[in-house]
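Let's start with one chain on its own, the form predicted alone, as structure tokens.
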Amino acid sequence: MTDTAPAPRTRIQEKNTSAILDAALEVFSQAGFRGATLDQIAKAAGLSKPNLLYYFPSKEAIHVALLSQLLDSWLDPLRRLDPEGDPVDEIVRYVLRKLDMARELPRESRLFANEILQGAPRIHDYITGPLKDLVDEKARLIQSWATAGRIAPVDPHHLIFSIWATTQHYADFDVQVRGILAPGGDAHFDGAAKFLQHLYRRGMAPD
């Protein structure tokens, strides 16, 4: 007896899966995992609850699917730090990529933040495994730049944490930022980009 590959999804199945995940992203990013319900997600997706359960057996299954997609794209800018590039340029480029993601993917950022605030029950193994491995790898690269005098002396892990904090803030605390700045559209992101580029270029310039 030979194994057979699963049948490919139909166009309708792909459409409904995408609608469920997009609706769930909106609901989870606003209500968090605990506050979200399958009824809310089904309504936002324009589907009945039984139809939703045909695609995903539980709220947790939807949440895990979203987090899996998010983590892959979320870490791509860090993976792209180039050992052969100019160190200061590479760090600033990473900052601006992260800021662009905060601008373009605010719901995804809030989804991740909510998961972390709950203690990361669904991605803790990922954080202590693949994520830690990637951060440690890039921290060694940053440390090598500092040791060679190509950037200012810096604790590489705290540098990465500071980049996450100063970029994802604009997504996770969007209401606060907009309440204070009252920007027209997303104009404040342009100001943030100029400020952060100046901050990190000055801060990372070798002594």
Contents of the next structure:
Protein chains: 2
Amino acid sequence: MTDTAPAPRTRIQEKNTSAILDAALEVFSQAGFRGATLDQIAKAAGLSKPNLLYYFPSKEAIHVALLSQLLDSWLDPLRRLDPEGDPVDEIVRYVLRKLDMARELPRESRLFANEILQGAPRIHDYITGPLKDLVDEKARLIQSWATAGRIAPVDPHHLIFSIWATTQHYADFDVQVRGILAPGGDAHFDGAAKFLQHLYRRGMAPD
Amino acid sequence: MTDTAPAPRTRIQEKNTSAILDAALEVFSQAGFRGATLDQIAKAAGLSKPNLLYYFPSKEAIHVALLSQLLDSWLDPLRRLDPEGDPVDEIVRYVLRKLDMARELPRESRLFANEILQGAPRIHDYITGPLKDLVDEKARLIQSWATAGRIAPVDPHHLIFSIWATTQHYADFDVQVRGILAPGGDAHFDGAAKFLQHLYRRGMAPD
DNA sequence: GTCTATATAAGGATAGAC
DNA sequence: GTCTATCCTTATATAGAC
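Having displayed the form predicted alone, please output the structure of the form predicted together with the DNA.
The complete assembly is shown below, putting the previous chain first.
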């Protein structure tokens, strides 16, 4: 049941487990948990379905493994918000780091979005626990900057939400973004960076 | 196949069809297309599964009916961006209208988000067609304001994306937002409105 | 470790009585 | 129009040979 980690020993196990996780990330992030099938994942991983279930006890276990390895890295950019740096610079750098993540890890972002959209059945404790704790801590930092007059007086929580929203949008709504902009690789990320930098530098500058 | 509309005649048909659509919106928006089952929808609508299929030919048909009725209203706030109004005011009013939609129609927003996340299989033509056309038209309007020095010189497409992202976030990531903020109804929407108003008024003000 | 074959269950859709 | 019973496909998971 809570048997998730395969604990790979040999090289071949290592290789297959990571092939499965990569394939599963691809499939889950695009189809959601219920929409994904073991057939799709097995095919993408280059394995048979029973062989896949030799490495993970269930579909659920694969999904949980993906989420846990994702959550580990998800908090990182926010964690690096530095109390010692220049406040506006710190916020803008946070925005750009999150945008980089959206470009480099779009599947992870969509996996997370799928989970939240469907009511976060598997990560609800993570949200009200570690995530809330870190956000509250950083919100206090931002609040102290505002109180000191070093940034504009805004609600820190909504500032953080807006940064998540604007950056992850480029991963989660990728199809829509590309459908509206002229096609052409990841070129639009430069435009996004420029715009967001403008918006937050202006928006956060002290009075 | 493309048989979607039930064309209700009697009162009881009218009542059942709308009960089905409402139930389906609830279920699809939370579970996605694949994750939703006819059993769930039938139960939520207070009907038996076969009776539900008396009104709609298939699960797919219900989903398509929901999406079409959604897309009709989806473009409305953007369409109302007024070339004659004050540019910054118009943009801020657009943000607030979208935020209102997120509060009042969160299920519709999540239905849409689910569809986009999964690659927009059913509304791809809508995105590259009517949606893109309207966005391009309004982007030209915003560009003309920028060129005239009446707002800050930003990329209009990314401005629009950021408005979609920040406002729909409160519907699509509702569980996360509530998990982080103290619980308490829709009170946080006031804070969101205040923050977004600040951000866009500052961000869009001309130099 | 990997496969073929299969048990088992869920879910979309239909038949046919009322 | 609505129901019970059922068909049939798909999908998760297991058995057991190699």
